[in-house]
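First, one chain by itself in structure tokens, the form predicted alone.
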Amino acid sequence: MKNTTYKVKKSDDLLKQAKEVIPGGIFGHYKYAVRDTGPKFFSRSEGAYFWDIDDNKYIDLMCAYGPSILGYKHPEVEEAANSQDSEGNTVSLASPVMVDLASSLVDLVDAADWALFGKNGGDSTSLAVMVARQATGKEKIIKIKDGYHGVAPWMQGKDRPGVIASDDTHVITINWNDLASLENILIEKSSEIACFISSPYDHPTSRDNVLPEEGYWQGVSNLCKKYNVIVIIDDVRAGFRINLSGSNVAYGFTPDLICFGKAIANGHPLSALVGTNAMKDAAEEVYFTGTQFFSASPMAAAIATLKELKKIDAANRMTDFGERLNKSLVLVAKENGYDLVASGVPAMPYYRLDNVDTRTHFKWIDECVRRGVYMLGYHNHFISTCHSDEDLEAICNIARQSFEALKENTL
């Protein structure tokens, strides 16, 4: 069953070739995806796939982390971001599109007065914490274990290369759904805590996702609001695929702030911090900008992809193609003699072989990519608007000639 047709060799030379003039060859989160018989560079893309310079074709159920929701080159967007472009993209003002923008956020985002722009979802947690503390006067931030907020130091922990031991000194991380923890720590140190960031559901790498408890987000906001800490929703990955109008209206509370990314602009480079009337006066004292954050044409394409994903009901497409997906792929591991697990949300599914060793786990995942789906080991993955009932049977039927190689191996 191993598909003896499947090379990677020019992915292979140029990543030896990137080795010369750039650290590591690939860096950042795209260098923890690169395997030794997978793809490291692309060379086109639409839809819901991708080609590799070795032009094998991918069902992508990654969608670059994320920004791809509507599928790569869409048509829409990117006859926006074009048309804005050719008017003029980064100048020496602001563009009106940023207005369009903020308002066209406004009207979308259940909790969302106002609206800053970013590049990077780091862009949105980091000045996210910024207003906090300026609103409250107060310097410590509660945080969620492995819970990710972007590569600023106060983020990543002392114990990463580059970060030392006082970048962390006002971070106090707490388990997910521990409310009782919360609570002894407000009780404890309520005058020196400004914020409590969160993702809307536990998404860490590695480990099953694990979505709220009942009454947990209630419990927060209530906390939060009795010792005047700000709530921060970092929903950069999980925003606009579980509700247009923010992830927190499925999970019935209003945060105080809510970083978007990735996805709000199709893949163009931007990123998005929406608040409440409460938080405008803060976030006007606090400087946070950067060259290209007045970049017209990404807003441009932003606000088509907003329009869009209001106009194809897009969350709920993207629910509705993940929960049959799960339930196919669940059932093509049973026949098969295995156990998959998928947690998280259906539009952004983790997948975990269960009862065998991570080993075999990233076996399956390589034999699925080496016949065609882009799939990672450690990630969630993601699900876009353009993802086909043709791409869901194909899917299957990679992942069970996947299981079928991956029990000849083992005997």
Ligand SMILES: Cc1ncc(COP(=O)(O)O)c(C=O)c1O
The other form holds:
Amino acid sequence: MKNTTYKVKKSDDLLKQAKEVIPGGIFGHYKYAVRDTGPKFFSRSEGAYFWDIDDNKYIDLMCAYGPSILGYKHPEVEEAANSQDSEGNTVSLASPVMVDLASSLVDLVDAADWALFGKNGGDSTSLAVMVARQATGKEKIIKIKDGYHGVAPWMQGKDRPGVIASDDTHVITINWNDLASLENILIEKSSEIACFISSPYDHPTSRDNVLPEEGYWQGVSNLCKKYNVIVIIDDVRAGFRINLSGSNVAYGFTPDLICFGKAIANGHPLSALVGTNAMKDAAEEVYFTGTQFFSASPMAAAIATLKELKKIDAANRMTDFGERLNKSLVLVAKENGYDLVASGVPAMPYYRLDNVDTRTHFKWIDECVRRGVYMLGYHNHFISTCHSDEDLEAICNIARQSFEALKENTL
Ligand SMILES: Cc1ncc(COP(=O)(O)O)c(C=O)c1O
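Cool, the form predicted alone is there; where's the form predicted together with this ligand?
Up next: the whole complex, starting with the chain shown before.
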């Protein structure tokens, strides 16, 4: 493999043009990822790869921040979406595929007795909080420090632009894996607390990801049950990459509500809130809707996605690939005199170069991107079922070349 680096001139030119007509040019989480030497716009995608508008090919370790779980343009998923599209997508009535999809989720997800649908993960987390408030008659939300649940003002934190202090009046933040704090708050304020919302493990940006300690989730469940607090699992990011029946199954507990998004329809716009029978009345009472929420094609795509995930035992397959990738990358780093730390679950690895400054870590990531592996320095990565052994070898070769470039630049 040639050790050459990519040019991204067309991307840079288009970003300049974009800034004239779009605030910031690229916005939101895609804006955070913009790096001087990196790609900014894609031209096409297939399987585990995308090409930027300068026609550079990348092995994609971000998978669109999660949605591409079976790989881009998966034939069965696209066929299901296109076939539904040819019959009708957004129409004045709901489609039978909505009922089929709800049934698929009830069959697949252990804690699901029903499902409601939105578009983005934030639709399902906001709805989950409303359902919890309706079910308990209480108002406050306990969340984990730096836990991300979307962009609604209550989720962002009061210091963010455009958010006012009263937006998070009812949000109480505690540290991950801290059962004692949870218990203390519940003892003090349980009459006000509607829900505890958390991802199944701690996957914040810009620091190592942390798994639940032994007994943590059982402790959370028991406390919440005791104080009539609804347990909401935000499985928007990790959903279907740890366990197809819900990530909670891997950690041995049953929540009241689970939020899904991202991977549920392999990139077609869809999210879901599922819940237990005890939550069903409250879910019916809460007013939840959106112009596009009934679009049938993404629902058909989701049915095909869930079927395929099950058929190929996807979560175990991605876990196996992630374990092998982590082991190989740690070894490549060691051979080059660096300590690479891989944290989180194997299908969503967060990488950090230890014992060097953050600049060096980011430089290594940039060097990988410039040679064709799309990675981020401050975010967990995502494995898809499309990543092959050949990709693993190519990733390791590029990682090796990038370490060598790093050493040359820092000598
Ligand atoms: C854990 C988690 N919850 C909620 C969301 C919000 O999802 P969306 O961006 O689709 O609204 C995200 C998005 O990254 C997420 O990672």
